[in-house]
Structure formats: structure tokens, C-alpha cells
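Here's a solo chain for you in C-alpha cells, the form predicted alone.
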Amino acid sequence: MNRIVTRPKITIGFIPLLDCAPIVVALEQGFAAREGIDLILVRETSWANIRDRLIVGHFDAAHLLGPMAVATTLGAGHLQVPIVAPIALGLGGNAITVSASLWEQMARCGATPGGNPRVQGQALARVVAERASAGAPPLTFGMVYPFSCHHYELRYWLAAVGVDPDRDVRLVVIPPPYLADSMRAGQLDGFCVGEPWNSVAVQAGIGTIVTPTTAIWPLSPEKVLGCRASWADANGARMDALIRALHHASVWCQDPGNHVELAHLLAAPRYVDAPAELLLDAIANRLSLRKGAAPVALENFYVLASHHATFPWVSHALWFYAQMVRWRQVEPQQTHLSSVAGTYRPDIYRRALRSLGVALPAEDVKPERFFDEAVFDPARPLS
């Protein structure tokens, strides 16, 4: 009698965004199956749903906002459940988009298509000041979740050009797939989100991309694979197999020869459900900044494998925590630092990939540099 071999199952929740690509490809291209695991992917629409279903055990792992892993571990804003991030899902992929009317105002104040973030931000600051002098209500910007790279990159940019994100503008949370619709309805003046939702707004003629966030923070972090620490501890072999599958998937995704296939795969309704041509542009590091404009090349806009894009840098987790403290989302505590540093797990990453002979960073932290010439020192995260 033939014995049926059943592969262990791993259920992963994801949001319809470009950077779910490694998870989708791990399933669709057979990388997970070759590692002996059976992936079950569940599409969600909001980060709050992802968080809740991960912490209560509906998901074994999730396509997760990096800062969400830190916040959930600390119990900031919700239940306290230790989360670990053993692999990143790439770098970059976000942009800041403004409405057509706000862009017209910014252009009159010096903004230019493709301008650097300082020039664009200074133009926005002039618009904000003019509106305040005229007694107009503050501009409203959308972001995807309070504990997100998008939120912190948006705040960092605004503050660096003299716009107080707590006083001069209004920030609201809206799930990624709904941001363009909110702008179309006149409810938002701008937003920060991952692709393809910036490009969807541009294609619809309702938005202009002001800056990719990688111009604010080059090679900036984004999503991670997140899972409960208890699940990772109890499923070491399964965790390692999943990391290897995602590593192979990321390398496949970055290969230019696979970009067209990847774009059409992600465009399917069960995944991102967005035009393949928009996804292809972002995958190939180019974006149309305005309706009808030719795509422009954006160096390292979305990086899947090179530049150690999947390495879970502890310095990223520490920067997220520094922003939580800066924007008064948490009260700083000395005990927090060890918990935050333990959220990103390069030790698991190294363990899983050791057998592949992959070049791995020797350190777990590195300095982070920003458009305003500031440098984040992970040895002094709150200085």
C-alpha cells in the first residue's frame, strides 16, 4: 500500500500589496513545496485584521508591517503578544501621493515633478502656512496604520521640512486598497502607501506622486514575515523551511527575466487585484509620477533580494521604537530596548540559510542615513 505523505501546513495572512510578492511566489513557483511545506494564503484588507488574526492563532505567520511586530511585542495600542520577525520581505516600495488640487498648490510654491524630498517638502510647508493664514482647515493625509513604516516616514519627512505632523496637518488611518478611493471622494489631500496604490491614484488622474519614500530613507525597510514567538519556538524546522522558501522566492522575484510573469501573477484577484502594467513598473523600479507622464527610473525603489533586502536588521526595529517614543506612542523604558531588539531575529535567519552558503551580514545593526543628512545610531537609539 502506498503511504500518503502529508506536508505540514503553514497559514499566512497577507494584504494586497506589491510586497506580498515573496509569499505568493513561494507558493505559486513551488519553493515552499520543495522545502516540504504546504502554504495556505489568506487575503485580508486591513492591518488590524492581520494583527488580530495573527495573535489569536488564525494565522501561523503573516505579511506584517515591521513596526507592528515591535508594537505588538510591547503591547503598544493593543494586546501584548511577543512577535518575532525572522526574515524581511524586501526594501522600499512606498511613496507619498497628493491630490491633483494639492499638487497644483505645491507646484505654485516650487514643487517639481520628480523633485527631491526637501524641495517637495518645502513647497508643501508653504502651502500649509498659506492655508493657516487664510483660516483654512488643515490638510488630511492618510496612512495605513499607526505603527507602520508609512506613518513614520511621512512624519519624518513632514517634521524635517518644518511641518508639525500633530498640529499642522491631520493624519488618519485607512487600509491600503481604499486610499485611492478616499482621495477620489475628496476625503484625503495626500497619503503614504505601498505600491500599487500610489500608481492606481495616478492612473485614475486623481493623484501625483510627490516622492518615493526611498528618497527620504534610502533602502528603507518595509514588511517582514511576522509570527508569534511561541509558534517560532515550537516549530523551528518548519520556520527554517519557510525562510528558505522565501529566500528562493525573493531571488526569483528580483530576476528581471521573471518580472512580467510576476506582475501578472500578482494582478490576479486572489492576490493584489490591480493592473499588471502598474505592478510591472514598480517591480522594475520605475513609476509614472503624473497621469500621462512616462515612467521615470527610481534607483532601488523596490528591492527584493540584493542589498541584504531580506535580512532582519535589529537597527530597523530600534529605529521604529525611537519613532514610537518620538511621537509619544509609548513611554520610553529601559526594559523596552531588549524586547525591541529581540523582535527582529537575525539568529533564526542565519540558522535557516546557513546550509545554502548565502552571504550574510556579520553584524545585526548598521547606521541608518536619511535625506536631511541625519544618521541614526543604533547604539544610542533614543539620543
Second form
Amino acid sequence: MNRIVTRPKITIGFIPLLDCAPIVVALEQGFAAREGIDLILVRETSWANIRDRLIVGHFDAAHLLGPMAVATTLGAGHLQVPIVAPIALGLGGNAITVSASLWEQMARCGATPGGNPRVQGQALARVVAERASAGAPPLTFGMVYPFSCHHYELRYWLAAVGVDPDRDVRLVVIPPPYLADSMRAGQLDGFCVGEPWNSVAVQAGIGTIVTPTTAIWPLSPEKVLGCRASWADANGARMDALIRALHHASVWCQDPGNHVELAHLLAAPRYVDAPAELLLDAIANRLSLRKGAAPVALENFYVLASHHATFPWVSHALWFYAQMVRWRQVEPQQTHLSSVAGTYRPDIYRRALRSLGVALPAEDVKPERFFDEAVFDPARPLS
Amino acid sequence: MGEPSLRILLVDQNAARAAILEEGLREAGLNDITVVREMHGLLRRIVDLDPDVIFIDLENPNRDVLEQMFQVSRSVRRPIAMFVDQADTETIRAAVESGVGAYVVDGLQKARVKTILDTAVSHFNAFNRLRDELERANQQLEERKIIERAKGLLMKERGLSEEEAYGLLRTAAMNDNRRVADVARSIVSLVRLLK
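Pass me the form predicted in complex with the partner chain as well; I've looked at the form predicted alone already.
So here's everything in the complex, that chain up top.
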């Protein structure tokens, strides 16, 4: 009798965004195969789909918004299904872009190309106040999902410069591929999104990048790999192999010698389906802020492997929860904190990478520092 | 006369695809269908039409826009049905039973579309009821706690008995036409500010 030996399969859903890079590279550069797993990647179009298909079991794992992993564990906004995030998929990669006309108004009020978030924010606050006293309708900002880093970074920035994100502006969800068109049609004055979608608006001459959100929150988190907790429990060895593959893929992605190849790989229609040169700029940590302007270097704009970029910091999960409470997406409950902390799983990350001799952080939490000098203390998340 | 048909809102920006879906649903015996091609003003349309199910193509990224609407405005929350090309019976069942929504296989297997949608709607309604009850219970618990804390503060600061403290809260609430829990919440947060 013939024995056919097949590698265990893992099906992963992803959204066509720059930060699906480690997942794509784990497959395309053979890191997954070397760990003995067969990756099957499925391109998805909306966060709600990806979450549902993860819950129902179409996917074993998924490219998830960090806050979405936490929200699903809590059952906020949708079904309650325990999700675990055993590895992060890099840091940063987001920016805030405004329309040509809003940029003109902000520049009149003191905003400067490449200015820091405080300068830009104060200019925006002046525009908002002027509009209010002139009786003009509030500005509309787009973001990609209610439980997303983009949403919370945008709100954090607005609130820190004195703009009430619920009263002074309107926030709406628009899927990334429609942001530039909505801005062109005059339905959006600004948006916060990951690359390449800021650069797409810049290239089209529709938008100006006001600030990368990494200037608001340096080394800020973004996507994670999410799995059902039950799947992670039942598939420990496969889980660990996948984490190792993603670790190797992330290191490969960050190597400058691989940036051009990575940009071309992601540009393919089956992955991100965007111009390779736009992707390359973000991968190489530089962005063109306005149409025709030379790209400027942005330190740590998109970090794939260094700075413990794949470590699932529990303080990230706690900060997301603090935002859900701050912006009244969830009613705080005693039991929430342990569920939130238990969604991010540095223990699995450590277990998987132990054999590789990778330098690991001593702690699972760290203080998070913001542009307005505020420090988030993970020991007192709701204070 | 058949039983009342499900009221369906079909959201699709692609006119040709919407027409095919609509025809398929009609052939499956579902006649109460409204097609919406614009996301703009969709919230208003949902309120006006009060559909039993919202149909959206799985390939449509605007599903995330719908999610936000459901979050902001609970009253418009509706079960979502989606088309997929290769869902087996097992995944459809899992999707429907988990409350995720309904997946309808591409090609609209006429005999089954209606059953799947009916089940999805009833599951969704059951989940929604449960969630509302849970939320109400949590809110009541939280309100009781905050009233206790406000009473405690009043007793300490003003040297009142428990009964007097509660009486004071209730009078303040009646005078301002507010709920006792809201008055209690203001007291607790004010005291926190003054400390």
C-alpha cells in the first residue's frame, strides 16, 4: 500500500494591504514549507468577512486588526468567540491624509509639510473651530473599521489637540479601496489608513499626508495573526511552526536587500494589487507626502522584525481595550481585563521561538508613549 | 395565499450582478426585494424599509460599512446573508447556527435559499434577544454599583444615613428630570476630580 505523506495544511485569510507581507512571504519564500506546513492563502475583501470565516472555521488563522481580535474575544459588536493573537505582523504603516482643500485651510492655520502631529493637529483644531463659527458642516474623516488601530489613532490625535471626535467631526467607515474615490467625490475631508492607500491618494493628486501615525504613537501596533483559541489549543505544534515561519518571513521582509523583491511580490493581483513603487516606498520607510514631492524618510514608519515588531505585547491589547471603553464601544466589566490580556499570547510566541535563540523581551507589557507625552500604564489600563 | 415573504434588502453596486441575484431570489419564491446600489444614505433606507435580511455580496468591501451602522445604531441591526462560491452544507450550517449570518451558495440553489434565510433570521433574532438581555443585566448591575458608591460618598461627606443619602439622590434626580444612576455617576466623577 502506498503511503502518501502530506504536510499539514493551514488556511489563512488575508486582506490586500501592505502588512499582509509576512504571511505572503512565509508562503512564497518557502519559510512555511521549511517548517513542514502547507499554507493556503485566501484573499478577503472586508474585515467582517475575515472575522466570520475565522469564527466559522473556513480559516485556521487570519490577518486581523489587533483590536478586532480583542473585540471578538469580548463579543463587542458581534459574536463572542475567544480569539488568540500569538504573533504580531509588524508595527506602524498607517498615516492620516487630508483632501487638497482641507490641507489648504490647515496650511493657512499653521500646518507645514511633514510637521509634527502637534503642529498639524493645532492647525486642524483651528480649521474645525472656524468652520463651527461659520456654521459650516463638520469635517468628515474616514477609517477602515470601528475596532481598528486606525480608528483609535485618529481619535487619540483629534482628542489630544482639542477636537472632540464625536462632536466636532464625523467619523465614517469606508473600505480602503474606496477612500481615495470618496475623497475625490467630496464625501471625505480626511482619513486614516494603512499603506498603500495614503500613497494612492497622494499619487492621484487627491490627498496630502498630514502625519504618519507612528509620529502620534511611535512603534505602534497594527495587525496580528489571529486564530480561534480552540484551534490554537488543539494544534500546538502547527501553531508553533507557523509562528516560526512568520518570524523568518518578517526578518526576510525587513532586510533592505529584499525590499525590491518584496514590493514586486506584493504588487501581484493575487496579493495587494497595487503599484510596486508605492509599496516599495512604504517598505523602505519613506513616503511622498504630496503629489510631486520627493519621498521623505520616516524613521520606523513600518517595522517588520526589529524592535520586537512581532512580539504580541499584552500592553497593546490593554490599550485597545482602554480605547473601546474611552469611546464607549464597550461597557467596562471586571471580567474583561483578563479576557483582553488573554487574547494576546506572548507565552505561545516564546514557546515557538525558544529553540531559535531569538532575543525575547523580558516582560509581556511595556509602558506605551504618545506624542503628547502621555504614557499608558498597562498596570492601570482604565485610569 | 402563501406565508408572508421575507423582506430583503439587496446591496450591490454592480447593477448586472444585482439583477442576477434579484432574479434568483424571486425564482426561489422571495418576492419582497429592494435593491440599493448606493451606500450613501443606506442607514435611512434600512430604517424606512425595515428588512428581515440584508443581502450583500461577500466580495463587497462595504460589508464593513454595514457593521459600523449596526454598531452605531442598534435598531438597524439585521441578519446579513452573503453569497459564497464554495460553501458546503456543513459550513452553511455552522455559519447559520453560530449566528454569523447566512451563506448562500452561488447559483442560488432555489430549493434551499428560503430555508437557509428563514433559519438565519430566527437564529439572529434569538441571539439579538439574548444579547440585549445580557446588556440590560450588565447595565443594571453597573448602575446599582454606582448608586452604592454615590450613597457612600454622600453619607461620608454630609454625615447622612443610607436612607437619607438615597433620598437626596432621588430628589436631585427628580428635580433635574434625570435618572438616579445618572446623578450618582456625576457625583462619583465630580468627587474623583476634586480629590
